[in-house]
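Next up: a single chain in structure tokens, the form predicted alone.
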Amino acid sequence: MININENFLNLQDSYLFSTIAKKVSEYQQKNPDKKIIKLGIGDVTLPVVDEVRTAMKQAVDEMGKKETFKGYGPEQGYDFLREKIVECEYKNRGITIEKDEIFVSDGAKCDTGNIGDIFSAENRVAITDPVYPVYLDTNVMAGRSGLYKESDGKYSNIVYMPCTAENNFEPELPSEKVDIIYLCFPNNPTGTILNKNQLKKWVEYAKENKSIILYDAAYEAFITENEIPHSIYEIEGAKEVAIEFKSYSKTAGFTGIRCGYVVVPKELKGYTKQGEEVSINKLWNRRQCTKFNGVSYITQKGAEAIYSEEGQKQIKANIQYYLENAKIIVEGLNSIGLKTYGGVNAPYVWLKLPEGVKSWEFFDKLLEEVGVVGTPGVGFGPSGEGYFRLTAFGNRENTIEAIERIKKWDFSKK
């Protein structure tokens, strides 16, 4: 008899964005003539920039010649890309990161899910609430979550850290000791940020409790305000307690190309049950060598091109385009009396719904009556109830049209 991993049975329904896609598909089938504008899933719409495409085309040509053909590459990533990451992402900000602390991957979603492989199932996990679903669901799969409670929509062994307007979207330090802490700033889904002093508290907590921070910085390129940290390693001592995840998906349009990287400092230690120190860097390297064959040479050449002078110019233009979309969404919603958060340092706008309106109810009405798709806040966790996420990754024309439709919508029907 083949026994399954019964932790999967503790997962709730389907993945959030699969549920949204199903609802939209059903509506479209019933209303084939209606134009639906999707501002829900955070997929980019601008094409990959010229500098990246040129580099990838050249890499394809190299693969067609015996003398330049590449087979298996290093699981950790090619040196040409890792060196660019060290120089452009860290050294330029006064942060010392070594090449062998960089692990190139196929994206932050996979990395934040896979990182749990190297940690004990007995670790206590803390997540912000609302939260990117992958953090929670992968810990359910690994057996760290405990049982789901219908009464409050939470798992018994997960420590939830509410992030709402009432606490300015700043999670409070856990009152109980936790081992693994997930932080994402600029935040998905709320679009909010932590400053250096706020982030310093988490580094100090992790050091005091021998905890580890899993820091998702996938949206740091969208930061516009000064003094907001682009990396957790801007905080003194963070290399002793934090792993950082970054991605080219939203910054350079790599959602379909798939490339990102993880930073695992050599100062970072885990512990055996006997209290012996173990290098997290070595564990992750061993995991990757066993379960990952590396990112393709063609993809990594494209990623390297992002760091050229022209590549930087081109991707920054794309980022500015999306930030302008966010501004259009924020100003449009605010003009009709709706309260919004985010959209300044992140490509997400977090909308506070009218009093008493549930987020899935709002999703259904927005789709059926306006033809616009967003993401219900409760899909990101219990504290997301009463909120709604819109993304700035649509094209300009659709973004403007979506907001104009919402502005004309009769709110009294809600």
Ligand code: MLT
Contents of the next structure:
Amino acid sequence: MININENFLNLQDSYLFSTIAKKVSEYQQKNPDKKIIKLGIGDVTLPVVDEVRTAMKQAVDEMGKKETFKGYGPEQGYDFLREKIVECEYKNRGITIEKDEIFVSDGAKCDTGNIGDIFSAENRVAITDPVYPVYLDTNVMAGRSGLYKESDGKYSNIVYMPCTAENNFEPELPSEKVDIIYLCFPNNPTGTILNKNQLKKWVEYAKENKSIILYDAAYEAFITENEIPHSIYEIEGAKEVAIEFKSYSKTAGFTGIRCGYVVVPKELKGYTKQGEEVSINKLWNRRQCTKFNGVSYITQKGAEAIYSEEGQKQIKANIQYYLENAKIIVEGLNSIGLKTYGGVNAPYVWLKLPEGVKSWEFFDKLLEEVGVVGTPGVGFGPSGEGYFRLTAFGNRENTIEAIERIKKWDFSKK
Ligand code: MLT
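Got the form predicted alone; could you also share the form predicted in complex with ligand MLT?
Expanding to the full complex; the earlier chain stays at the top.
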């Protein structure tokens, strides 16, 4: 008899974005003539930039010639891309990261989900609330979460760090000792940021408690304000306590191409039960060599192309376009008296719903009465109740139309 991993039975319903997609598709089937505007999942809409496509086409041609054909590449990524990352993402910001600390991958969702493989199931995990659901669900799967409690919508062994308007979306240091801390800044879903002093507290906490910070910086390219850290390694000592996750998905429109990378500094140590130090970099390398065969050469050539002068110009223009969408959303919602957060250093706008309005109720009404799809805040955790996320990744015309529709919507009907 084959026994299953029963931790999976402890997961709640389906994955958030699948639930939304299902609801929208059911509604669309019943209302085939209605134009629905999707500002739900954070998926890019602008086409892949010329520099990337040209590089990928050349790589395809190389694959077609005997002399330049490539089979399996290095599991950790090709040197040409790892060197560009070292130079352009870190050295240019005054951060020393070595090539063998970079692990190229198929994106931050997989990396943040897979990283748990190398940590004991007994670790205590802290997540912000609301949170990107992958961090929580993968810990449920791994058996770190304890049981789900209907009473408060939380898992018994997870430490939730509420991030709401009341605390300016800054998670408080946990009062109990935690081992693994997930932080994502600029934040998904709230679009808010932490400044250097705020981030420094976390690095200090992690050092004191021998914890690890899993820092998801997938939205770093959207930072517009000065002094906001683009990498956790801008904080002194962070290389001893943090893994950083980066992605080309939102930075360069790679949601469909798939490419990202993880930085695992060699200073970073984990511990055996006996307290012996073990290199996390070595463990991750071992895990990747066993379970991963690397990202395709064609994809990595595409990723490398974003670091050319022209590539930078092209991807920055796209980021600017999405930030302009965010501005349209923020200004439009604010003009009808709705309070919003985020949207300045991030492609997400976090809308505070009027008193008493629940996130899923708002989702249903917005879909049925306005034909606009967003993401209910509570889908990201109990502290997201009463909030709603809109993404700036739509196209300009649809973004304007969605906001115009919301502005005309009779809110008293809610
Ligand atoms: C989101 O909408 O939160 C993101 O698109 C999810 C992801 O990047 O996997």
